[in-house]
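Next comes just one chain, in structure tokens: the form predicted alone.
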Amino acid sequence: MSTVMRRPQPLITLGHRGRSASSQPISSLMSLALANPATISLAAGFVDNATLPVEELGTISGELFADPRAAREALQYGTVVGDEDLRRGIAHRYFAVQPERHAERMILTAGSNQFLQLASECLLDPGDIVLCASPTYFVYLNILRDLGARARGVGTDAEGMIPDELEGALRHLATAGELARVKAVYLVPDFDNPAATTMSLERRKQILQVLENWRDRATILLIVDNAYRELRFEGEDIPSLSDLGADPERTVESGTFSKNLAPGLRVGWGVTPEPLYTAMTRRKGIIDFGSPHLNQRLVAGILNSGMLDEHLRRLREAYRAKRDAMIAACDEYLRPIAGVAYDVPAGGLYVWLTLPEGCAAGPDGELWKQALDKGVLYVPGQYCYPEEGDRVATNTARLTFGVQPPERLREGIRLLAEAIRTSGTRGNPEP
């Protein structure tokens, strides 16, 4: 009697999204750092534990739970769009023009990444195009990739996206018959992640003018990511794109309390026009019925009490000192290496490093191996470039000064300089 051998069946069969989901580069970088605590991570853009507002949130939570009625309301489900008091507080804090209109069109989310994910899901079909600065926020690039959308890089300089490059990209796509597929332009105007650039007032107006020039030929949404806006160390604040006259029916403004308050609260926000607003609220209602209400009430308490401004004063002082320590170390150890360049950011958490031509900083390059061997981590700059459009600069790296104390920042830069010099003798051009 013959025995029929049956091939083992898989436990489960994944759907399209499960099969196509890509891992975040930052996740592997975090795993590397956790596997070796002695490693100096200049990679993950975390905030400094020492700056987290423990006392302030302790005070606010104590006041909240001292009122049984208010506490029960906070512990109950909220609305899909989020706490009204907090939405109004955010709108009046960040927008000088028509703040009430912004509050009415605002959705609170579990961090700004959830907002960007929801907005992109509701806006984009596979093959649609989003124009991004080159380089740009690599997490958003992964969101677009997972949705089957195309990110196209637009050239940048020290002030971010170049208006003429944006105009050129639109003309190129129009000539190629793809203008109808361009659904959005994505910008991080203040202390951009990763390049730490800030768009000047004039540059913002020029970008808005380019979009206005194309208004009758294409329906293009402007997506503005304000994650780092309040982490300014010097200079005057620059108005939001909305306050400068961006079309409210074609503009999304988003932000988060992860960088300026506490990432563990997971409170983000975004303002969006119709019909995207309705689509997002319906989609969000299916997913979670609304983001954590208690966390929103805590953030509202911080805003209403005025504690956020005092917290930001201390936060800026702490990060300014860290920025100065990293730049001083770069001046000492990196500037003497021919072909290395960097700018001094006026805020945010990052320093963008350009290495000698031919010095590949990616995970397959000699520099990456040498840096790991010496005990220092960075984010390879190639992760931050869209796959289309402007060229990918593989000789770049993102460094962050957010987590490490000044002495560790100095040592990390020293080790990185050693790695650059060593990698130059093993297949890369000499610095």
Given for the second form:
Number of protein chains: 2
Amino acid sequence: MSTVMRRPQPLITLGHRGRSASSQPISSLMSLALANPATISLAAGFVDNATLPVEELGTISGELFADPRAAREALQYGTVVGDEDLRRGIAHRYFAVQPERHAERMILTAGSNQFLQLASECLLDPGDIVLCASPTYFVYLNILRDLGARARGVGTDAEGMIPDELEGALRHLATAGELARVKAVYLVPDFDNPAATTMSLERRKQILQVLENWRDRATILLIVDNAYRELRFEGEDIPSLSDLGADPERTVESGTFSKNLAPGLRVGWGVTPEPLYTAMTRRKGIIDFGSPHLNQRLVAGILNSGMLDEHLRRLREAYRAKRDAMIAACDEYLRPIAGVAYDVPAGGLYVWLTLPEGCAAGPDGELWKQALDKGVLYVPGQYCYPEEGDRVATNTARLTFGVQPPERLREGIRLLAEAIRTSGTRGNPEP
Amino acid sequence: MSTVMRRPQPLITLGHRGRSASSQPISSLMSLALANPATISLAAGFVDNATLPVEELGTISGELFADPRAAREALQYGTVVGDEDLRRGIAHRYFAVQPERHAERMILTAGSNQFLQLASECLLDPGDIVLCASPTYFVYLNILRDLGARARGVGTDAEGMIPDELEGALRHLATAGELARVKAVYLVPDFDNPAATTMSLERRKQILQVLENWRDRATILLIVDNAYRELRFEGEDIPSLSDLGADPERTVESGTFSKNLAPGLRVGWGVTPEPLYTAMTRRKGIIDFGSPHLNQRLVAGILNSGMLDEHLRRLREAYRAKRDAMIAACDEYLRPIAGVAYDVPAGGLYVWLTLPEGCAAGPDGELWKQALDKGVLYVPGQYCYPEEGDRVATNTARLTFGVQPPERLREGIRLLAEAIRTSGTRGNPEP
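Switch from the form predicted alone to the form predicted in complex with a further copy of the same chain and give that structure.
Following is the full complex, with the preceding chain placed first.
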């Protein structure tokens, strides 16, 4: 006699999208750190709590709710592409050339991240290639990984992506028969994340020239991420790639009010040519019917009131002071260590650190262990390297001066210097 | 001598996700209607502008911005799953059984639509089957279509999905060797969209019993959409499926503050068991890092203040009056037409209309043309039918009393009756 054993039915079976959903590599590191509240985080790219425009948004919000008609409109569903008044305000603020046309091609999203994710999702098939600076924004690399796309690194210097390296990468891919897979170039021209570089006017023109040279051989979209553009501490704004003549039919520009105003609003934007505009709008309609109308009306109120520029003056001053504090601490504690290098960023939130050759800054490395032990946290630079096309420098780290006050920045850098020394890196001449 | 002609390079080549992004079938109909501003829309499921809680949200917003520490927190990034205080508030409000556990399994999203989309995206592979009431929420059908999943209709009566029909559908699919493809049952137990039905206590228990019967043979997730649950005009709340003992390891419950508070906030929520919770959280992290913290704090403020119940009293009264106005108009203008049928909904925003046999209410039908011509808009019922499993009744229409004031409701129904008569439907005994 035999008993038929039935295999127990699983409780839930995920589909392939659920099974392959990967966590941000960085998030497990961050939760590690939170276990010790005394840890000084120079890692997460949050903004400075003290700079958040409570008074300004309180005023605008008060005005909005004092006008029942306007408030009702803000509390009702908006459109999928977002509030027209805000789209026009953004377009006129950020584009000198054809602002009205940009407003018509703009989609307001949940931060610029949703815009970049939607654009990439609609553009890319698995195996498609996006050329990125090496290093580049690790969260965007994760978006690409999630879509099964390939990120290929292009060499950089103090001005960001090197035009000759971009040309070389395209030639290499053409020779390898992979040119048809190259779908986009992703750039953060101002105060890049993580390397804090800014592309000069000449550099921008050269990059556009390379794309122009390949125009008839390849179908490459230029994706420009302007997240940090307004956090300039010194010098003059450099025209955007769109204003410098980037082909509007092959250029996407995105921006956000997370860094210059408040991330808790989740108001981002992007401009895109057809047919991507239609595809993205449809996908956003399926996902969330459009981002919160209330938040869009608040940001429109800030723009229309002229408060943003006054706020930006204070914000830049605050971040400049914190940048100075971090750089002063680096000069004091890190510069004496042979093999350590960093540049002084002219804006943004980051300092990119090159450590002595052989210093293992990754999550399995000795420096990471020592730093955790001493109570300081950074982003291992290796997360910021595309998987193809350029060597991964494991002796690098991204530091941010965004969150901590000056004295904690100084203490964090001191602890990091200790950790570097203790981790016994080669190239370190003294104990 | 030959000239090599190079085929011009396309400006942009979309990936398969971009190419297949479909528009909401309804959106083109809606834009048609907007061309004539005099048109009375009984179509879009918007909420009544006049009922939006301007004063309440103004008060909560004023209190928030008057407390710089709380305001700064609200303006900073939140977490991917959303504000803990709000999650606990929701769990204690909507779940009698194990509220704390529900809070821990809750994700706050951009309306409940984003929750339903994320859950479906993580759960379903192309070709997977979701069993739905026939008719059901057409926007959810579009989510399934977009994922390449199959929606299969299950017969309904005045209490929603019929347990015997669900049992029959499962037997049929088992016989056809397709049981392993059945991944979920989607239900709107209270004031369903579009049919306005509410499942009785007994009906809920019977549906749970069918799922229990199949528990060891199939892996079926119960997806419960509570969008309209709090818009009850009369009678007592019926316990939710979770509180009636639905298996917490195989049940998803979602809800939203779009209908009971304000859609412009885009605050929705859902509770889900593992491994879906982890997969959805990861995907949301990749897409938007979490929904706006500010909006979550505003809703938490409304919940904590106790204002929601007072607001709901007024809201129910307002919608009840509008329901009564629409039903009175139906009784006056539609009931005399042979073959027209409708029930009086006990809540929600909709009246489901069955028209005379042969009346073509679809977008290519005579009734649609006549209605547009006379200036009244409805949702063709055929959009609400899953593609498989049950016949599509083209002689149906969804009407909403949510948006228009009573006198416009009356006029809209009068015009609709005229359109039905003019369209010369069989079964209409008089001119």
